[in-house]
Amino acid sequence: MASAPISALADRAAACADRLRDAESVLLLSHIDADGLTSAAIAASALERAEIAFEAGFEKQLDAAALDRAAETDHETVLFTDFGSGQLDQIAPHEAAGDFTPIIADHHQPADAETAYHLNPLLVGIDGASELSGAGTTYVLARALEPAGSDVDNRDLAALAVVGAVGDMQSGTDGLTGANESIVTEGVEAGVITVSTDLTLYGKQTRPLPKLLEYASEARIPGISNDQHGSVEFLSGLDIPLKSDGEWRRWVDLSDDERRTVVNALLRRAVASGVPADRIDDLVGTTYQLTREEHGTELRDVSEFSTLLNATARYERADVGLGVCLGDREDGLMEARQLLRNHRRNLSEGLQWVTSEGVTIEDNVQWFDAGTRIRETIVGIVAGMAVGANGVRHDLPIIAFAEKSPDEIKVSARGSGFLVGRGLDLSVVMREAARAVGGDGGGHTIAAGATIPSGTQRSFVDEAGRIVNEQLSKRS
């Protein structure tokens, strides 16, 4: 069945926009990942342009304590972006008590409750896991907030919506699909996005050529990937200049002909090395650049931009990420880059720990418990990076545990498109398994999370495995 067009959200967006215009003050609350940060920036820009007073804040998790904090503020209206749908059953009592009027712009699976102002692609037949992110949903709200008869045009915010979608892993080799494509089109029309077919490796704007190939995880090529000497040797065998003024050139420094030379040689090496065809196909695909950002910086490439944002809020500096999204190209960007360097180091150390310690393989899931060795805000990223390395299987969902506090454990789970096609829904797995042990969770079919009481990990794994088996058996 074809996805509904993005215009299917228009009526809901208009109702939410009208309510925001009537509000005396708005508390804007958002999630802390790249999608959440871009959602907050889109909402903040649209509210400011519509001259609606607001205050912005962030939460790692929208739990009872976070909602109580929102209720204690003086704001009559709370705009939730990139979360809220899954917590509707907890938000509803606050609405009924008159604590605040909730307005939700989210793309996660909704809980079994209702509110008058709920903007979610899943409610109109759009897949929120793959076709519209939280930032994309908030962008639809931003378009609805454009003051009638004014010169305000919020299509420039499409750039941030695309960053959010890519950061939420909604872009494949063929690029963004479904409702996301409509946003890309509007961004191109507004002159803030360009689309091209190019090498899909991360770091094309900023990494020296040898590092671009050495660190590539999209398709591990023997003799090049994770091999500094091998990547230099490979590039040295090509008939192109590799340095300029003594410095290694980057991908963005190459001409179109030089890029074709590298791509063709890379593909030949991959085929000769026996890299699976589907992994080879992933080397070239649709990529997005932001035309108003400086050439050769992390902000020019959508993938690098989203990674930079992830490196801010996951280390308690959501304010820095939001500032960058809103245009801070001085102190804020400098601090974000330092956080990114720290983030990369932590990811590398986390991945090294997982590959060294290994994972426990069960009948239907695989898992590891990092305790305090991996930060709870990045353990899900590490879990996703570990799939396919040193005994970590592609054909089983991976569950990762990390200590959140002495009494709480953060759980992150990652699946694959293949498993989702067979019936896997990790949002259900995380929610039901967590509630079975006294916690709660949710998310998307392919990636989800939960918080559970300390000491319940074994019971959680057993319950999660049972639910996964049930889901996959039904589809079979």
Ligand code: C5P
Contents of the next structure:
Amino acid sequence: MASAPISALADRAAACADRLRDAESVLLLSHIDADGLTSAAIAASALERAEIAFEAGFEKQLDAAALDRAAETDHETVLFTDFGSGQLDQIAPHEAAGDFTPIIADHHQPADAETAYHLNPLLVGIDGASELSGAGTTYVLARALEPAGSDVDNRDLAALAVVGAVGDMQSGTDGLTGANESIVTEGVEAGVITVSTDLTLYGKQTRPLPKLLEYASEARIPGISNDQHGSVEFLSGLDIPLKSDGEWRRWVDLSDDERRTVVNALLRRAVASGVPADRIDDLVGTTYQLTREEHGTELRDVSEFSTLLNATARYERADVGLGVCLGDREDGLMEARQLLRNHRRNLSEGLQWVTSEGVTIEDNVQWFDAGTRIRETIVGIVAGMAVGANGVRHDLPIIAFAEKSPDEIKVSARGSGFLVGRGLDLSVVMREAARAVGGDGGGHTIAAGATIPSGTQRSFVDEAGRIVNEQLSKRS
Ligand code: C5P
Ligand code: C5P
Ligand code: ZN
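I have the form predicted on its own already, so could you send the form predicted in complex with the ligand?
Zooming out: every chain and molecule, the one shown earlier first.
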């Protein structure tokens, strides 16, 4: 099915914007990841430019307690970004009781209920998992909030919308597609984004060249990936200066010709060492840079920017990430960089733990229980990174557990485009399996999560496996 254009959201966005303009006071609530942070920053900028007063806050999870907290504030309007749709059934009673008017800008699978102001790509035929993120949806709202007859132009916020989409893994080798691509176009027109075809490895702005290659574990090129000595040797064999003033050069320091030299040599090496063709194709692809950010910083590269944001929000420092999104290039950025070092270490230790302990393979799913070894806020990222590593299969959804509190377990699940094409919907799997054991969950077809009571992991895996089997056998 061809997907709908981004303009399909215009009417709903206009209704939400009108309601916000009438609001006496707004509480802006958002999710704690890169997409949630950029959503909050886009909403905050647009509200401020429209001269609508608001207060901003974050929640790890929009559950009954979080909604009660929102109801207890004296804000009569609550703008939810990057969450809310999955909790419509819990939000609707608050609307009915007059606790607050909810306005939702989200891209998650909606729960079975309705509210008056709901902006979600899935309601108009745009895929919320791959074509529009929470930040993109909020960007549509931001455009609708531009005051008529003023010179406010919110297209500069497209930069943050693209960071959110990339943070939610919506960009493939061919870059962003569908509604996301329209946002890129607006960002290019506004002069805040450039699009290029380049090496896809993470760290082009900030990593010294040998580290760029060595740490690119996703590329898995024998003798280069995870091989410090091999990376240096490979680069030394190319006819380009590797250091400048005694310091390693970075990808951004190379000329176009030098970049081509490295890419060609890398491709030749990958082919010669038998790296599968699809992984070779993934080495070069569409990348996005933010033109207003300083060259050689994490913020210039959209993918590095989104990781920097995850490093703040997933460690209870959403305030720091929001500050950076809103322009803090001093103390906030320094603090975010410190958090990034910590986040990287945690990801690498988490991944190492999963690959050494291994996963349990069942008929329809594979799973691991990290207990307190991996922080619950990053266990989903680790699960996604583990797929394809030693013993972790590509053809089964992966379910990861981590302890949230002594009596609660966080669950994260990740699938693949292939499985989704065959009927997998992890948002349903997580919601139904969690409800079966006294918890709740939701998310996207390809990535979803849940919270369940401690001790119910085994029954949860059985239930999830049963639902996955049902989904996959319906289509085949
Ligand atoms: O709550 P939110 O929608 O912002 O989070 C999306 C999550 O789903 C992210 O953690 C992202 O990494 C994950 N995801 C994924 N693969 C995809 C799409 C999303 O792992 N193809
Ligand atoms: O937390 P995790 O990264 O595994 O989340 C994957 C996706 O599932 C995210 O989009 C998140 O918002 C969603 N999710 C949800 N309900 C939960 C947990 C996660 O909708 N209880
Ligand atoms: Zn999102």
